[in-house]
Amino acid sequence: MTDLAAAAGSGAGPVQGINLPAPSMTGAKSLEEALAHRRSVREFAPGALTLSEVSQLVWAAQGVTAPERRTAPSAGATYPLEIYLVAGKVDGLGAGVYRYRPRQHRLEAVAEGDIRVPLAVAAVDQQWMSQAAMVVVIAAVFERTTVRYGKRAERYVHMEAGHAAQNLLLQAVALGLGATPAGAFNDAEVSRLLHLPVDEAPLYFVPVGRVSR
């Protein structure tokens, strides 16, 4: 049991975060196979994800690959994206909201409790999302990019969110998991549920879970 899970089980309250297992740099499925098998999945089996799978998924979205380099391209290396996990069923990780810290490859606890159902309600009542083991939420701090590129930055940030989401979707396929991107939600309610800072805006959801067969 991880420190975070132990703290949640003992009533000690949330801790600051949890170090993730190192991501793998090789896999059993080729990129071509992942592209060929990518499908939008809206029915999930009840099984939990492993912490290693979570590690691989968030690394694919925004992991560090070299100094000042990440898995997804960023205009001017301004890196405006922030990755949040709404965890419901992850072995070794208590239900709650977590922020991914790419440089440390670490999850930072934001809030305890399973909010998958209210998150699905905020996403125009797409209840299938609440059946996923977790929902990855891609948010952004636009100012990091606008300070360099002005009005054009809004386009760049949205493009970057797409890059990160596609990486995540292909990694899910490579792991034998199901995932679907979604962009319909109430921004203000999602920001409230995730306790987002005022300078961050939610852009994209990617629910991930075991495939229902």
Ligand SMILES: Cc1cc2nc3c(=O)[nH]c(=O)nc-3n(C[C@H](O)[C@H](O)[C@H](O)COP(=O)(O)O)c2cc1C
Second form
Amino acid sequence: MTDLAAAAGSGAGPVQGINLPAPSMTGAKSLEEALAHRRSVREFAPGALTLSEVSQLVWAAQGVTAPERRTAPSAGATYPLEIYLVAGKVDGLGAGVYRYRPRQHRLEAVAEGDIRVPLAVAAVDQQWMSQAAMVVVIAAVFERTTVRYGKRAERYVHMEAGHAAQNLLLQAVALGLGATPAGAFNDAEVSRLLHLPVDEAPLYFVPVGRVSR
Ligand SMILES: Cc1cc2nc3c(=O)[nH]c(=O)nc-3n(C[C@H](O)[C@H](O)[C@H](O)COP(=O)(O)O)c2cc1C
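Could you switch over to the form predicted together with the named molecule, since the one displayed so far is the form predicted alone?
Then the entire complex follows, led off by the chain already shown.
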């Protein structure tokens, strides 16, 4: 068992991830307030995110809300998106790369170690990202949607990444956290750092962290 796997779970036998706490279906801020206050935030306070906050954020991006249905719409319900976390400072979660499993609402360990700095370098050296407690990376398996919609699926998948990112950005505001969407990065380098399978492509980053009050 890797150190990360050990840090990410408990109980007997090899542990490859962590079950997330259930997301909350209520919040203190209205949707209108979240929309009014959303702003790209690139300066973060040093505090860690809680596992509950992480749970809420990944659920907002791609959580299951009904059988075979999620928080974000999907062309033909083909669900091409995969959500990765590059965790740096999250209470109860070792620094590393994790893949979100929506059906189980669970994080699966992919690789251990804090890669926020090399990830920021791969994002045309946007060093501010390395100060975020974690970076959410939205990736996609285009094939899931192209088998049904052919070439047009390309635009559908990009639209879906926008839906998931906006859900995440608004959820961050609702939690009192800071976040920014980012599309400038080297695809090959990000795929290497995240150990993405060959049929997955990174599409969008959303670094998230605490903000100074
Ligand atoms: C598709 C897309 C890609 C973006 N890429 C980056 C990026 O790589 N780095 C960055 O700092 N901001 C990035 N942004 C954030 C924009 O700079 C920001 O949304 C814009 O300045 C408006 O500010 P606001 O988000 O505070 O309203 C991106 C936004 C979008 C929609």
